[in-house]
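Here we start with a single chain on its own, the form predicted alone, put down as structure tokens.
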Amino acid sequence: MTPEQNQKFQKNFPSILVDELMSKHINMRIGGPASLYLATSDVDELTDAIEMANKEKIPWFIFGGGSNLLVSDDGFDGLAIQVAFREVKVREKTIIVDAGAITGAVARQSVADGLEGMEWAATLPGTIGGAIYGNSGCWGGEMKDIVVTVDAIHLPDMKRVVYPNAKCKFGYRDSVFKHEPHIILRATLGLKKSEDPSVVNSRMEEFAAKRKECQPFSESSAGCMFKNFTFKDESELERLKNDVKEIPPEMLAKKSLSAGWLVSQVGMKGEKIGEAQISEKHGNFIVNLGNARAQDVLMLTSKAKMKVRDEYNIMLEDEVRLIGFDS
């Protein structure tokens, strides 16, 4: 970016920051400076910033809570926009929630208001927008199960759209928003009234306790690094039964192998490069031990993927977005 472009953005957006370290805003606490950083709680300001970036041919990206994101050590030569609109409205069995609302907080509010169907999400990091974008899920629940509509901006023409659940094309850690350029603004979630709120609350607390026990809850990470591996057909399942010994019955039943389990099977738990480490608690998390570099994380993920590929002929897919890298 040129100094003239920087000045133009600062003039039009007084709250914008120059050369802001992304490590301050990313859950993994890794990442060099973004040339420009804008946290906005106003949709008009958001669209104005994008339109100016497009006009100036400046690269930009949008993020929410900073999970599922790894930013290059060199930073990002462009505009980083953090969605900060977080309003939550509960209306009987419906929640209308802005994209920037923290998913876990929304889940806990839903339980406190006597609703059920979202208690599984109380352990999720990140925002509602990110959860919809990647159809986040855990403990048997997924966003696709509760999304009624999604309000977004269709970027090619900058028009506001409202998609019902079916048009979101939800799949495993997937949605239409990963394949067609949109900005998610808010969503309507459909839950149901709980017959016994104390049971739902207990279930939510049980999920939270399990997460603390089996995941590096208190350490800096981007969340799950890889997607779980899903069998394409029965022939692949038969091959894996021969190649992968002692597959847990629950994974066979779901026709899906846990990425963390695969990484553990090839002996990578606890592996370190620099101050990045594959968690000793869970093979699908890489934690920052203090001063890890993005490059350390990339080398560690590459090593884990190669070992799983060589041993089981399975190529794990990244779940984390990479920002500021050459490719």
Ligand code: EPU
Given for the second form:
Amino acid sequence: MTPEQNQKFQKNFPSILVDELMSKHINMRIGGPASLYLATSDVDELTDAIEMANKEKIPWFIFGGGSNLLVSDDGFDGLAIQVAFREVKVREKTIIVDAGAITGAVARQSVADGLEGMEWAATLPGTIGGAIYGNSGCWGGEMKDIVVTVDAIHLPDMKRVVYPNAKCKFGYRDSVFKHEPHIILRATLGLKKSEDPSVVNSRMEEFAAKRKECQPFSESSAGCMFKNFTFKDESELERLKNDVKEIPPEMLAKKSLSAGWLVSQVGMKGEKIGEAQISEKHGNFIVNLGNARAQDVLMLTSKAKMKVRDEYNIMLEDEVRLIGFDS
Ligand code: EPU
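Return one more block: the form predicted in complex with this ligand, after the form predicted alone shown previously.
Below: every chain and molecule of the assembly, starting with the one above.
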């Protein structure tokens, strides 16, 4: 970015920050500075900033809670926009929620309001926008099961759209928003009135306890680094039965191998590069022990991928978005 472009943004967006360290905004606490950083709670300001960035040919990216991101140690020479609109309205069994609302807080509120269907998400990190983008899920629940509509801006024509669930093309950790550029603004979620709120509350507490027991819940991480591996067809399943001895029956039943299980099978749990470590608790998490660099994390993911490929002939796919690694 040129100094002139920088000044132009600062003049038009008084709350914009210059050379803001992304490590302050990313759950992994890693990442160099973004040339410009704008946290906005106003849709018009957000669209104005994107239009100006497009006009000036400045790279930009948008994020919510920073839970599923890895930003390069060199930072990002462009504009980072954080969605900070967070209104939540509960109308009987429907929740109308802004993209920047914290998913876990919305889930807990839904349970407190006597609703059922979102209790699995109480410990999900990140925002509603991010959860819709990646169709996040855990403990048997997924965003696709509760999204009724999504309000978004369709890029590059900047048109406002409202998509019903089917148009969001949700799949495993996938949605239309990963393939066609949009900005998610708001969603309508459909839940059920719970017949026994105390049962739903206990279920939520059980899921939370499970997360604390099986995942590095209180350490800095980006959640799962890799997607689980889904068998494409029966022939692939047969090949895997030969290559991967003793596939746990529940994974065979789900036709999906846990990436964390695969990483632990190749002996990578606890492995460290610099201050990045593959979690001792769960092989699909990399935790920042203090001053880990993005480079350390990438080296660890590459090593895990290579080992899984060499031993099992399976290519693990990244689940985490990488920013600032292009040049
Ligand atoms: N397992 C191991 N070692 C490990 C990790 C897992 O043996 O290091 C075994 C477990 O013991 C269990 C099986 O693998 O028998 C499945 O493990 P888990 O229940 O942890 O589920 P997962 O498939 O590894 C998925 C999601 C998580 C989500 C959990 C719980 C993906 C990539 N991961 O993990 O989502 O929280 O289920 O529902 O789909 C995320 O996406 O960021 C994420 C954390």
